[in-house]
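The form predicted alone is given below as one chain in structure tokens.
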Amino acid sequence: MAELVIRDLHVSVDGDEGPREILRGVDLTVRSGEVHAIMGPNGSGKSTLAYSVAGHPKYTVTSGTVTLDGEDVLAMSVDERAKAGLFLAMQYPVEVPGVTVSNFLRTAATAVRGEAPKLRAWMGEVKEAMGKLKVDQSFAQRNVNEGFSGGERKRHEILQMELLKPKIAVLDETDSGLDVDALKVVSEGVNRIHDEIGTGLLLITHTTRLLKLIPAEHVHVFVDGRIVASGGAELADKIDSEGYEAFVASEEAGAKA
């Protein structure tokens, strides 16, 4: 089973007037099967913390650990970390001009699996993900993200997911910009590769838009930068019916405290 393990994460990014502390402690475990939802208003540090555990080096760690099944994944680059198992869904991929989704997709595999996957046989695992993600064929010669619509781009990355079969997974704000057809696609997707492989998933998303869809049994609200109340599925109905105010303002009165 794995397990990821964030204890005491602090992370500060540079800004005009120096380093600015946007982690404040952040503690939390994802393991297999398990689905988590992190969930908060926008700029409490969600994708922060995507972004932190995957290696983005916008952000610096100033404190604290990650480790995947016992290993340091600070100490890792990268590609580390996807060969160790992590993966991570952009809430805004990037374009790739110059690189074909087929040629993007079975880099990535070689570099996750250690060789490169037999072509026939990689032929035939692509066409199967994509038909369960109810992509054209055409999508593999197209280069990567270049004029993607919201929907497609979402689903290269869950197709990426299908294909390197992570441990755990991070999506941030995977529901962003898809409608509602797309978003169901999408969804079915993350959880068929859930209940097919057990990846731990990490939601991160301010909306309950996207649990209905794939359901949490973990959820944990986010203010300022750390984890303020945590809960199961009935925390997302709280907050669904009651917004992030009353997290908000026992936030900010602690603070002052």
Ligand SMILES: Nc1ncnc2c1ncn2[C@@H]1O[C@H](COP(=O)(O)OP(=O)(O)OP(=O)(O)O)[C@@H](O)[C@H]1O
The other form holds:
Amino acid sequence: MAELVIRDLHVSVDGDEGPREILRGVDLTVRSGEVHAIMGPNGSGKSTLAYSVAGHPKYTVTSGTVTLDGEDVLAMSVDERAKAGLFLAMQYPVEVPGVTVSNFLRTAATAVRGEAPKLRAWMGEVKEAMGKLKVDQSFAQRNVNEGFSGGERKRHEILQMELLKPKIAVLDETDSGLDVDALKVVSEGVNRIHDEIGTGLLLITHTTRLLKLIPAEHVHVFVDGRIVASGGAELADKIDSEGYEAFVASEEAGAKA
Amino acid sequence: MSVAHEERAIAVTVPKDKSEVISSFIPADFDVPTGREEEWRFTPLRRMKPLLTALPQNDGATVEIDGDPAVIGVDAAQGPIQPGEWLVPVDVVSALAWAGAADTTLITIPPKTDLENPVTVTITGTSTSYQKLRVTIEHDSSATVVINHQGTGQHAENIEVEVGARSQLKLVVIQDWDRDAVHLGRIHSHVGRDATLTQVVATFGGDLVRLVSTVDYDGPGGSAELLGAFFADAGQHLEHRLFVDHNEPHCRSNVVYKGALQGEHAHTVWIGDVLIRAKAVGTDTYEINRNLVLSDGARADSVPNLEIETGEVSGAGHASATGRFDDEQLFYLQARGIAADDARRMVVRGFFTEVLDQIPDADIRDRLWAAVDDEIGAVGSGVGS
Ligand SMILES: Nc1ncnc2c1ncn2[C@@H]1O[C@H](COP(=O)(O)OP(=O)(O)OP(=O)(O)O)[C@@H](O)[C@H]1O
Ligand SMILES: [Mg+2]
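Right, the form predicted alone is done; let's see the coordinates for the form predicted together with the named molecule.
Shown next: the complete complex, the earlier chain at its head.
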């Protein structure tokens, strides 16, 4: 049973005009077995939240806490967070020229598991995971994300998640850019990991498309650097039909008050 | 000695935007460079003074050859040989090196011979030395020749390479010098009809290394794959100049040089000149230099230059890119649990893969990867300090 607890998180980035506060007090708890969704307008800070939890050096936590099972996540280096069981499926996975997927996956698995997986068993494991996610076996010999289509990159992220078996995973717009079939394959993969090992999920998304396939019992509306409303699946439907206007307006009114 | 060379002074045309270049075996035909000349403007001349002055003492260097003498005609003590048929010095250092080298190291692979094991020449510098090497692979043969440079001192060298018709030569030239060595080298390769030259230049050591690699062709169908990897640390000057002269039709050239730089005043220079002459129809050429800057205070100069005198090329392109180490790549790998040092190693190794993975011989490949790892190790400890 794992628990990621984010309390009053404030995060800034260094801009041209000095530091700019993006997250303005985020409170959120994600436990094993739970599925949370965060929806919010562009630029509201959703990716910033995801990156801050993962430890991206561009983001400075100015106050607040993040803990995983009581351990101080903010005190951990990026790789320590991954080893502790956190996973971030990135919105824009980067290319790593000259590093093959095969080498990358094995190095990552070795790091996260604390020992090199036995070669034969590992090859079988990768092959099976690739098969399930309908990733062609030839990808193993390609360089990480190099020349991958948008959808292929997203599938590759979930492949990593499947192999690294995190306790808590943040999926930043994993659904965007996926065609109908790919969305199905990817959500099946996510559900499988969720069912098998109870990975707690935080889905960042713009549409209810994904939430139809990965039912989220907790939906949070993210506006201007914080969660302004939380509810059940019905909240997602409301956003789908009405947009964020009501939330943005009330947030502005709240800020003025 | 220079008398015998006199009538060999030949003028060759080089890319038009360069002033007419003198080609001669006679050192006195050249002005001593001042640093204002186009081809010397990047080079720290004061660090190579002994090589600029007329014929200082040639203290020699140890030359060891490892290869089957029954198959290859190896003679490290031939005495003066006739001037090269193909290599003509284009600068004073090369001319001095030609005149100053006492012996010629000859490696000759006879026709219709496939050498299984590489021939390895190890040149160990001590103080000041001049070297002359001639690598000839006759027609319909295949071989790998490795030239290792190590040791210290000031070293000037000419290597003449001739690839016979339909032959395949893999030539690996490694600069594994001590940190204080100075090496000015010229390699000229003459690629025969339907022959293939794969040349790998790997420069890691030395204080100042400046290599001029030129290629021309003996007939149609020749192919030159010119690969380079270099890694400059604080204070090192590593300069690679290439000139591919497409003087015959339907030949191919592909140049890929990759360099990493780390530390205060690490300086690399890459000049890639390709000339496609009017008669060289059907030429296919591409050249690229990529540099990875790992720290502040390092500088990479990169100048590709393509001159096309015919409208009938089948492909011609060049590219050059110098970029900082990408922290996003580092973050991505770390976010998958890979420790910062390992992630950095993976990214830098990945950068060199394109070049080093093409090295034919597994032992040499492993050795160069080990050299890269050493350099990265030095980088890792340099970071944040
Ligand atoms: N490294 C950065 N430097 C400067 N500004 C940044 C940086 N990262 C984020 N920002 C700014 O912070 C704000 C929030 O960005 P973020 O990427 O978190 O938004 P988002 O909610 O994920 O948006 P989207 O839905 O478009 O993905 C934006 O205004 C963005 O421009
Ligand atoms: Mg985002």
